[in-house]
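Presented as C-alpha cells, the chain that follows is alone, the form predicted on its own.
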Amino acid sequence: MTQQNDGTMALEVCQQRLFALDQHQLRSPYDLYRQWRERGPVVYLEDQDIYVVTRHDMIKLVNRRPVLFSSQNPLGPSSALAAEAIAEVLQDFPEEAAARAHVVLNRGSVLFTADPPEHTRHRRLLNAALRRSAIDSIKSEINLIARNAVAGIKRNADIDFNEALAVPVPIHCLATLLGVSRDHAADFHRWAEAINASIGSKMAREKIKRIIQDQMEFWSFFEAEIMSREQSPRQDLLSAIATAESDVDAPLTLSEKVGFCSQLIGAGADTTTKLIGFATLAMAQDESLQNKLRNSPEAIRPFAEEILRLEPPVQGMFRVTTADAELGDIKIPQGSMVWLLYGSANRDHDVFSYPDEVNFERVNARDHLSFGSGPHVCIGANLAREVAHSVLTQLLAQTQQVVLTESQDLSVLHSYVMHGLKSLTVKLT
C-alpha cells in the first residue's frame, strides 16, 4: 500500500471519528482540519454530503455573499435532523406551545438565522442595543461581578471551574445587561443548554421532551419581560429590544424579539463560558504563560484573542446554497450544505504565522473568524470579550497560581459544532 493511500485512509478514519462524535477527535480536531486545508479551499465530504470551506479568504468570500449562501440552517445537518425529531415530539403538545418551542429552536429566524433583506432590517434595529457604549455603561458592574466571583472561590481545594466561575459570571453579566434579576441565573444556564441541545449532536426522545419544556418556559419568561418593557421602558438591553425602531423598517415582531433573546442566552453567555474555560486551561497547563500574564496584565486581551483563534467556541457555521455556485474550482449544486470551518481558517498559514502557537504580539490577532465576518459578524462580540477579560484579570490578580488537577478527563461537549470543556477541575492558591 502506498504512503498516499495510507494517508487517505487515516484521513477518512479521522473524518468518521469526528462525525461519530469521538471524544479524542472532538477535543483536538485541528490536525484533521489541516489535512482538509491542504487538500484545497473546499473539500467535499461524500459520506456527509457537505462541502467544507477550509481557508480564511474563501470563508470571508462566502460570508460576503449571503443571498447565494443562505443562513437558513446555520447550525448544520444535525440541527436539521434534531428539528425533525423535535417536530415529531411536538405533536404531543398543544398547538400554541409547539409554535413557541419552534420559535426558540429556530432562534426566531432573526440575525444569524436570517437572510437579507430581513437580516439587514434586524441589524438596523438591533445594532444599537449592543453597541460598544452599551457594554461600557455596565463595565464597572462586569468587573464587580467577576471580582466577587473569584473572591468567593475556596482556595487550596479542587473546584469545578465551570460551576464556580466560567458559567455563572457570563450569565450574571448578561442578566445585568438585559436588566433582569440575577436570581434567574440558574434558569438562564438551563435554558441555554436547551437552546443549544440540538447543535452537532443527537438526542433521545425523553431529552427532547425536557428541552421543549425548557424552551416553553424560556418563551413565557421573556414574553412577560418584553411586554413589561414595551409598557414601561427602562435603561436596559431588554427595553432596547422591546422598543427597537427605525424610520425605514417595520418593528420587530414578538417572535423576533424572543428569538433575539434566545440567541443572546444560547450563544452570548455560552460561548463566553467556553472561551474562559479554554483560556484558564491554557494558563493552568503552562506556568510560564500564567506568570507572564500575571506580570503583564496588558497582555490579557491579546491572550484571550489568541484563545478565541485557537479554540473557537463555534467551530464553524453552515450555509445552504440558493443556486448553483462555484468556489475555487469546486462546483456546488443548489441546495447543498456548506460548512464554513472557522476552526480551520483560524490556523491558516497564509494568514497567521506559526498558527498553532499563542503569540501576544500577533499584529493581526483579530483577523480570526471565531465571531464570523461580513454581515453575519457576531453582534455580541464586544460583550464576550469584555466579560472574558474581566474574569481572567481578576483570576490572575487574586491568585498566586492556578493549578490543573492531575489525571482529570478533559472531555469536551458531544458536538462537532459547539466546542467547549464539559468540566475543568483546578486549584487556586
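Only the largest set of C-alpha atoms that superpose within 1.5 Å between the two forms is called the rigid core. Positions refer to the first chain, counted from 1. Quick caveat, the model's predicted, so the values are computed rather than measured. Compared with the form predicted in complex with protoporphyrin IX containing FE:
- Put the two forms on the same core and the Cα of Cys14 is off by 2 Å or more between these two forms.
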The other form holds:
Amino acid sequence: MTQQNDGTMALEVCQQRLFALDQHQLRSPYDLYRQWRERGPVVYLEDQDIYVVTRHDMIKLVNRRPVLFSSQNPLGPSSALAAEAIAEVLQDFPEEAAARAHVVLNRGSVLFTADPPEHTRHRRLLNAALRRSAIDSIKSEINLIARNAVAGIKRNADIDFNEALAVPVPIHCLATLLGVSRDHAADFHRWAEAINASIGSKMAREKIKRIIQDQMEFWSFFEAEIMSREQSPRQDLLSAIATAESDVDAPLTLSEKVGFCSQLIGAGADTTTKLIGFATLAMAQDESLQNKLRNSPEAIRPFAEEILRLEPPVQGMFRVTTADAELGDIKIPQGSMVWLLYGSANRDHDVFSYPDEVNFERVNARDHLSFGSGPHVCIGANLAREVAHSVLTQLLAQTQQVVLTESQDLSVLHSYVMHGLKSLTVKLT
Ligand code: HEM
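Other form of same protein, the form predicted in complex with protoporphyrin IX containing FE, not the form predicted on its own:
Below: every chain and molecule of the assembly, starting with the one above.
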C-alpha cells in the first residue's frame, strides 16, 4: 500500500480482469490473492469497477454492517450480465410465463439477497429448521446414504467420482432432510445446476432458455409440496419451512418459502460436492495423508475443515454500498460493488500460521470464512460438515486405497466465484 502526503493510504488499483482469468489462475487463484492482500486490505479492480476486500478482519467488519454493505447482488457482475441475457431470452416466452419466470429467477427475494430488517425476519423464522439438533436427528440416515453409495462403487476400475459419489450423496441427503422422495434426486441435480448456472460465468442463449425452463419446473414442484405441507405438516424440513412462525414476525409468503427451497438446493448440494471433491483429491494425491486419516478417523473432521479453508467452494461474495463508506483509509462511494474475498481471508498470515499448509492441529481451524460470517453466515454449514464427514469416513473405512488415475487434467469450472473440480477420476481398491 502506498502512503499519501496526508499520511493516509492510497487505494491500490489493479488491472486484473475477472472474466479473463485462465484455467491455471482459476485452479489456484491464491497467489494472485496474496499479491492483492499484500497491496492492501482493499484493492480496486479498475476493469470491473469492484473493490476487493482481501483481509480477514476487514471482511468480518463488512459482514457486521449488512445495511451499509447490502446483499442485493451477492453474486456480483456475472448476475447483472445474466439478468440482461435472461431478460432478452424471456421475450421469447408467452407473457404469463415470462412474468412468472421473473419471480422464479429472483428466488423469492429471501435470505441471500435480502437485507435487514427483512433478512433478520427470514433468519429468525428459518434458523431452527437447520440447527444442529435437526441435522443430528438425521445423522444416521446421512451415514447410511454415504455407506450405501460407497459400497455400490465398483472396485479396481476407473470411476467418475463426481457421478458416483460427490454429486448424488449431498443431493440425496438434502432430499431426505426436506422430505422429498429420492425418485426426484436426478431432478434435484438438474435444478441445482439451473439455479447456479449464471454464477461467475457467461451463458449462451440456448442454455439460458433451458435454465429458465428447469427453474420454472423446480418452482412448480416445490410450490405444490409446500402447499400440501401447509395443510398437513409432517416430520421434515419442508414442513418446518411451510409452517415456520415466530412471536414477532409476519409468516413467510409462499414465494419466500419456495425461494428458500431454491436457495437450499442451489447453495447446498453443489457446494458440498465441491468440498468432497477437493478433499478426495488431496487424499488421493498424498498417500501419507490418506494413511494418517485411515488410521485416525478422528482427524477427518479437522481435515475437512482445512480443505474448506484452503479450497473454498465459494471464493467470495459481493455487497453493494448503500451510502458512502470507509474501510480503513479507503473511501468507497455509495453504489459501489464490493467483493468479500473469503478465499483470500482464509490464507491471511495474521490469522493462520503457515496458511498454505494442511494442519490438523490448527487451534483456530474454524475461523475460516468459507461459510461467510455475520448475519448471512451459511445456514447449511452443519449439514455440509456432516455430509462431508460421512462420505470421507465411509470412503476410508470401506477401501484400502483411493488412487488418482493418471492423465486427467483436474481442471476447475470456469467461474471466479464457484470453485470446484469439473471431474475427478479415481480407483478404489
Ligand atoms: C461446503 C458447503 C457450503 C459452502 C462452502 C457454503 C458457503 C456459503 C457462504 C460463503 C455463504 C455466505 C453468503 C454471503 O456471505 O452472502 C452461505 C450462505 C448460505 N448457505 Fe451455504 N454453503 C455450503 C453449504 C450449504 C448447505 C448444505 C446449505 C443448505 C442446505 C446452504 C445454504 C445456504 C443459504 C440458504 C445461505 C444464505 C444465508 C443468508 O443469506 O442468510 N449452504 N453459504
